[in-house]
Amino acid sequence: MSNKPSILIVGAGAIGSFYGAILKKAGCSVSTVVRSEYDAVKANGITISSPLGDLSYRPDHLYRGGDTPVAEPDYLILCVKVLPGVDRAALVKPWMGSTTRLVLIENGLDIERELAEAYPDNPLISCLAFIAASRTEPGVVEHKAYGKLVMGRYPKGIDDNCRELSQLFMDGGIRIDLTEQVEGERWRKCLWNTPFNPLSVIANGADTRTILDTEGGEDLIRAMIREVMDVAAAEGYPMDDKVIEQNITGTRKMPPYKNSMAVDYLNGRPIEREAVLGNVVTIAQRHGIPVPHLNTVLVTLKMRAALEGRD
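Answer block, the chain by itself, in the form predicted in complex with a further copy of the same chain:
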């Protein structure tokens, strides 16, 4: 038996499956809680193709929601989408021991608070994934590129838990940036995600090139980034104006890219509208900061959701 920490992954989409594989490779016991994928993973384990090699593995324990845990994990890594209808605090409850460190690898802004409030005595580690990976069928993941995590204690700082966990990830072969200000890093990532992801949904799956090349598109992106920056500054994370052009130029250097929110939307899956956009608008309103461009996109997405019965 390994004397490495035990890991439980909750949510075995592309993200959860991939980072579970990395920790498995680092020598940890890795168990998984899945929902619809149970039968496939039970039969075949988790299959992952990757530039890092074949990362396929069988979880040490495979759970469904409602199962009785064999043991409380040292690290519970939550990788489900952040959706209004998903009570994440309730989802992890059966597996949260008194010393379990709760780790989020999830997108969006202000997504930690409800978990911090539900588990005030458990260390909460917040991570941002920079990765291109997709789940191609139940239990099968294609890792295409990247994989870096930005990691810090929530709401701020770096502690021994972060250091231990980041070492394990690095042992497994990926890069980790530890940060004292993980919330600031979330704002920084949202400079891109908050404009590009919802715009792509509104435009029925337009890729980055289409968004930027449309007449007025670059300026709309600039205006939206500026609004996110204004809110970030009010939250204590001011950024230099030059990041606007950096985001535009960086995006132009990438191959045309259809982001995962648009792919999810086009496939009828729920999108992280509130985590990526709605929370930014809510925080802006709290500060009295006008965000007309962001708000227009948010409300039109809500109209669509209402029409389609998605909300």
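We have the form predicted in complex with a further copy of the same chain; now please give the form predicted alone.
Only a single chain is listed, so you will not see partners or other molecules.
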């Protein structure tokens, strides 16, 4: 294990825990920074059930925020929610070394900029996770399907750091697609996240099957995907119409899935409304592109948040 890079996961929820497990399986030293689940993870480690087998593991080092790291990690993987008021640059500061590679596995658009500006001398790798995984209780994760990462250097390109990290993930048993244009891939990810995640919240935590099987649901998803595609094209990332049906078909093939935004909402946690949906609408307005379905869903979410005192 001594010749493998050291990994630190900041934000060991469902996503961070899963990808930490994959790197642990690849032979890396994997440590985690946790907050509310510290006691559970310290007592029992991280339990992960998965089609890939039992991925449960104990972090090599377990930290709370503000602890002093045993050593600077080779790769710091940030997996926290992108929420208003969360200073992610400050969050990772105690753990960043001069040679630490910073890796984002997070949802949303234009989420790299503040970290790239805060750490201009550290390589920044941006990743998009295509995975169905949920945290069911403290320190316990259920991985239902998928797990692929799309990875590239921010703002563009593929470097040796990407190649090294991608090989480690592949050694752990998942698929990696390297991309020269990671910002364009973020738009592709929004084709799914931007419709499904917010609709699941409006529908009180509906799973993917319920959303698609409800009369008019599949047509609504298609319309929202089309609007995201129109905005992406205006930003310089046009996509083939076939991706609409690919997203619908791929979702129907997976087990009924209650996405992370729905789980966060049902558990009273903040949701990534602006990163996943609001930013798309803002960019659409900048280009003068009508997005009536996206805007209706965004305003409805804001109404619901105001009614429930969540904003």
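Residue numbers count along the first chain shown, from 1. Bear in mind that the values here come from a model prediction, so they are computed numbers and not experimental data. Here, rigid core means the biggest group of C-alpha atoms that superpose within 1.5 Å across both forms.
Of the two rigid parts that shift between these two forms, one contains R209 and the other K81. Superimposing on the larger rigid part's C-alpha atoms between these two forms leaves the smaller part rotated by 16 degrees.
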